[in-house]
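Let's start with one chain on its own, the form predicted on its own, as structure tokens.
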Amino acid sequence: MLYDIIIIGGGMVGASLASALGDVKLRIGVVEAVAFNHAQQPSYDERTTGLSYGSRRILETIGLWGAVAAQAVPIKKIHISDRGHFGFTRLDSADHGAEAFGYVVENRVLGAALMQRMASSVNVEVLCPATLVDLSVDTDAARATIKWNDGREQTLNARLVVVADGQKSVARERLGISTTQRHYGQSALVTTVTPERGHDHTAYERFTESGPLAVLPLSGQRCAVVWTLRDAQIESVLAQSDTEFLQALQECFGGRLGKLSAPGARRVYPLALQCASEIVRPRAVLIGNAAHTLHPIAAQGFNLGLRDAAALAGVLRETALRNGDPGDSRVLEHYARLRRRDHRSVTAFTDGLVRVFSNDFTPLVLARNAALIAADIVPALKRAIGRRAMGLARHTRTRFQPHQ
């Protein structure tokens, strides 16, 4: 089977790229191992994603925002605090002339929009459920061997393979691309709660002894919770009854939203910083978590991956317009140059926050709390933090434009 582009991984980043290229004269195959409507589909489950305002712009450009807007809960205010200390920062999107800093969207909602878009794109073929068996590239083509659920194997040939199959990427491994990792000794516990008081479209980021605790607004006055805990704490927290869990969460978060109730299912995800040693080589490019996996602090991960997809779509559109080769090394090196600053900046930002706010060294505690106060009262600093939260900092700009 011959394609122009094979995308390995039909999760949110891979599907976003396919959607962005849905009207280009390129034949695209999307290989995904788990059926999209399956309960075990990891990308489109009951978890939520924090979309920055900049990501909304990308989804608008792709033509996807209209399908998720009605169920996207805006984040109009942000409250940042350091548990047990004096520092805090409050941000309001109205001060930035924007409707919201970002939005909280349930993964299944975004997934449904992506699936519908791919299904309606005549140049996109979804190969699912099928697993990758082998992958190789040479100067002329990329070759992928996939295995269907019934045991059949099939070889796919393409001018470019896009690796978008996540942190534990099989495709990256088959290409022999190494990664560097830093394990934080932390895991993220994800759940939902219903607060006694309305959330007022406020996102809370509270730094604690075990790591950051994020409480994000959802529909129906519910809140999504992403609680970073030390690995040694996880088993005991999972073993707690709902009453015990709510009591521990309440003690950590405080009483800003009143009494917390109605906890949802608790899921745990180990946390690490992981970066691929290279993101492009002739005929191959890595995007999303296959290229870089971040700590969930400040909700940067998917937004960074979506900017990967948008930037790559822009480069491939320009290449298609001049009938160029999408897998040409010059095309892919150009993409890598476009993304280098954003990757480095966001990686350093998230890793730095984890290090600074996980340290109990007294001078550092005083310095970070002074910084939080400064961010709350110094207009220029407040604007800079707000633009970063909105995904509108200079390093986040992409060049994707749809055909008119």
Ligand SMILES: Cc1cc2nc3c(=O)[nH]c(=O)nc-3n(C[C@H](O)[C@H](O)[C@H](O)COP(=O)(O)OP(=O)(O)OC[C@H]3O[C@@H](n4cnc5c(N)ncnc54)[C@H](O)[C@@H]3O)c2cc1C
Given for the second form:
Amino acid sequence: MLYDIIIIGGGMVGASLASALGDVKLRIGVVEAVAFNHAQQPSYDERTTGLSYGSRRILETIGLWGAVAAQAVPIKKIHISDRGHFGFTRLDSADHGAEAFGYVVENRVLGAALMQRMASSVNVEVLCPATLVDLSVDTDAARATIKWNDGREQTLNARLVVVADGQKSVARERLGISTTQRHYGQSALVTTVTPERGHDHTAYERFTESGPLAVLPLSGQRCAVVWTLRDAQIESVLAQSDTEFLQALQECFGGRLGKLSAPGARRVYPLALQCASEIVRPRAVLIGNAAHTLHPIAAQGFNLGLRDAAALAGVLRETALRNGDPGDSRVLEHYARLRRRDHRSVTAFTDGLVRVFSNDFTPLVLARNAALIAADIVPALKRAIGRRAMGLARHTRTRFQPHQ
Ligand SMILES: Cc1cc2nc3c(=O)[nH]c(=O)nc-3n(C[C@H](O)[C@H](O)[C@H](O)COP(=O)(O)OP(=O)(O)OC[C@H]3O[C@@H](n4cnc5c(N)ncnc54)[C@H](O)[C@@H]3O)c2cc1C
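Any chance you could show the form predicted together with this ligand after that form predicted on its own?
Below, the chain from earlier opens the complete complex, with every other chain and molecule after it.
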């Protein structure tokens, strides 16, 4: 089977790329191991995603925002605090002339929109449920061996393979691309709660001894909770009854939203920083979590991966218009150059936040509290933080061309 492009992994980033290329004259195959509406789907699961304002613009350009907007809850205010200390910062999107800093969307809502979009694109074929088992590239083509759920094996040839199969990427491993990793000794516990008081479209980020706690606005006055805990704490928190859990959460979060109730199911995600040593090879390119996996402290992972998808779509669109080869090394090197600064900046920013805010060293605690107070008072600093939260900092710009 011959394709122009095969995308390994139809998760949030791979499917976004396929959707962005849905109107380009390229034959595209998307290989996905787990059906999109399956309970075990690892990308479109119970989580919610904080989308930056910049990501909204990309989704608008791809033509996906319309399918997501009605269920996207705007973040109009951000409240950052340090548990047990004095500093805090408040940001209001109105001060930045924007309707919202970003939006909270349930991953399953994103999955349904992406699925529908790919299904309606005549040039995109979704091969699912099928798992990549082998991959090789040479000067002429990429060759992927996939295994269907019924045991059948099939070989796909393409001019370019896009590796988008997530943190534990088999495709990256088959290409022999190594990664560097930093384990934080932390896991994220994810759930939902309903607070007594309305969330007023505020996202709370609270730094605690174990790591950051994010409480994000959801529909129906619910809030999404992403609570970073030390690995050693996880088992006991999972064993707690709902009442014990709510009590512990309330103690950590405080009384800002009144009494917390109605906790949803608790799920756990081990956290690490992982970066691939290369993101392009002849006829191969890595995007999303396969290229860089981040701590969710600043809600940047998908936003960064979506910018990968948008930038790559822009480069491939230009190449298709001049009947170029999408797997040409010069095309891929150009993509890598476009993304270098954003990757470095977001990775360093996120890793720095984790280290600074998961530390009890007294001078550091004083410094970060002073920084939070300064950020609350100094307008220029506040504006800079706001623009980063909105995903509008200079390094985040992509050259994605809108649909005609
Ligand atoms: C707790 C938590 C909260 C987060 N919150 C946010 C947030 O608020 N904002 C934000 O921007 N980011 C957030 N993130 C990060 C975000 O979830 C990831 O960046 C995003 O899921 C990456 O998408 P991806 O498509 O690259 O990889 P994945 O989501 O991992 O998708 C990979 C896909 O590849 C498929 N696959 C895997 N192996 C194979 C194979 N061999 N063959 C075929 N298919 C395969 C999988 O089934 C999956 O569908 C959060 C992460 C965590 C853990």
